[in-house]
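Coming up is one lone chain in structure tokens, specifically the form predicted on its own.
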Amino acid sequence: MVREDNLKFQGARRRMIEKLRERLKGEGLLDERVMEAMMKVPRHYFFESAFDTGFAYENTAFNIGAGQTISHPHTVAVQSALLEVQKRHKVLEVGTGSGYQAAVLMELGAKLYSVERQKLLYDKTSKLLPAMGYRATLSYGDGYKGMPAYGPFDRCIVTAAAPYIPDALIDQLKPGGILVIPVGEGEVQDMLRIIKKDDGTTVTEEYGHFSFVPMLQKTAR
């Protein structure tokens, strides 16, 4: 694992951000705070080998083990922008994965609570994030259940394809809270933003098609 953020990596990251900025501007989803946060996070730290880091600043997903992937930078940027995280927001992340999205959210000022169903990834990320200086409350368990002991949350983000919207995640949102979640059982999902109103009802907005690995339910043993 490469833990040096030299000028080569910084330059590659800057070029990635410039490309993302142009694309997101065209999509109407450019959030400069998200761009600044992503510039601060060395994505190559989340890759396993020096060979793999050569792909770290391309707009591609990459295998991180346990059948899971680190999301495309464009996907991370879109979900982060839709979430509208403000400093000190309590944010629930379902699917810690590599920890990259978690790091971006914390750079945005989130107080992060993250649940991961794959023990291999939970073990890796629970060591990596603190080593990078990020402090989050991490849990190994079923993301469909959220983290009720720590709720309610200002925001919730799901980083895997859900076949439906789990009621528990809506229940754990504060009034005015936002859930960003890819929904669909095929190879392509609809990116949804769900806003919880003061009376507990919700408004759903759709933001195009994306591709995620499936969200798994039962805790691995």
Second form
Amino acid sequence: MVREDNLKFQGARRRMIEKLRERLKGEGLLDERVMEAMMKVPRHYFFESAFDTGFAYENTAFNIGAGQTISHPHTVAVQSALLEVQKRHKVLEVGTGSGYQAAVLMELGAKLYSVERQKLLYDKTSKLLPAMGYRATLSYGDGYKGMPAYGPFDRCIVTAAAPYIPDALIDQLKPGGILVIPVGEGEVQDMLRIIKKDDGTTVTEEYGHFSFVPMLQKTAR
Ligand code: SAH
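Moving from the form predicted on its own, what structure would you give for the form predicted in complex with S-adenosyl-L-homocysteine (SAH)?
Next comes the full complex, this chain leading.
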């Protein structure tokens, strides 16, 4: 595992951000705060072997073990922008995975709570994030249930493909809260942003197609 952020990695990261900026501008989803946060997080730290780090700043998803992937940088940028995180917001993430999306949200000032159903990934990320100086509350469990003991949350982000919108995630949102979730059972999902109004009803917006690993029921070893 590479834990050194030298000029070569910083240069590659800057080029990745420049490309993302152009693309996101065209899509109307450019948030400079998100770009700054992504510039601060060494994405190559989340890759298993030194060999793989060459791919860390390509716009690609990548295997992180247990059959799971770290999301594309573009996907992370879009979800982070849609979430509109403000400093000290309580943010619930479903699908901790490598911890990369979590790190970006913490750079945006989030108090982060994240749940992961794969024990292997939970264990690995529970060590990596503190080693990088990030303090998050991680939980090994089923994200369909959210993290009721820690709610309600200002924001919720789901980073696996959900077949439907879990009620628990809406319940655990504060009034005025936002849920960003890819919904669909096939190869591609619709990125939805759901805003919970003060009276508890919701408004749903759609932001195009993305491709995530499926959100599965119950925990796995
Ligand atoms: N946010 C992650 C993306 C990981 S991919 C990152 O930045 O790396 C999606 C993750 O969701 C996988 O780690 C997968 O194990 C997890 N997942 C799938 N179904 C889940 C569920 N029901 N509850 C919690 N996590 C789940």
